[in-house]
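Single chain ahead, written as structure tokens, the form predicted alone.
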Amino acid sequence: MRFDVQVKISLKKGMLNPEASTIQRALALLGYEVEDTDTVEIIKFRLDEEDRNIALKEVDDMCQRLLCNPVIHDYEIEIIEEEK
């Protein structure tokens, strides 16, 4: 089976996010008032695996070992079976 995978990675609450702070200040200078600005990295890819549970375990392992730092990042995994 082939799965479309999307991983959203963001900093955990309480972690300093200079990129988000810069964006928030720049938007304020342009006249836009925003609160709680956050940045999220989205990684998308396709994965061939026997079933959804195995795919989910593999993607979680990828996140833990390579895609993010679990100490400072939160991540959400979305797996959708590709239609034939």
Contents of the next structure:
There are 2 protein chains.
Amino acid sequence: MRFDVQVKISLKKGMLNPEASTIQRALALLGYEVEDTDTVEIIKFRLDEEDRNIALKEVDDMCQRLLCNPVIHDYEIEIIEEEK
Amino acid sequence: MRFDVQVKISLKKGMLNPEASTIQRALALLGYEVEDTDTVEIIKFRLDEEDRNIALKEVDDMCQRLLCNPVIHDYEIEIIEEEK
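For comparison with the form predicted alone, would you give the structure of this protein in the form predicted together with a further copy of the same chain?
Time for the whole complex; same chain goes first.
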């Protein structure tokens, strides 16, 4: 089966996010007042696996080993089976 | 009114995405075969505006002036009114 995978990676609560602070400051310099700026990264790909649970386990391994730093990141995995 | 805003920024079709290629190659080195890897960035913030249309117009201006590069990026704006 073929799956569409999305991994949503964000910083854990309480971690400083310098990218978000910079965006907020730059917006303020242009006159836009916004609050609680935050950034999230999404990594998308396609994957062939026998079933949904195996795919989920494999993507979780990828997150732990490469895509995320579990010390500082939270991640959410979304798997959708592709229609044929 | 207070709005929760999400801006989803992706590269236009046909643009090279070196980050995605690197992720795909690194996953392959670890033995994970995935395809069509892509990355999307989400910028989230809160905004006070009189109504939804004004907020949307303001966020679109932010995208054009600072958040995106309209030559290479596509962006999608999502605005949700916060409950009181």
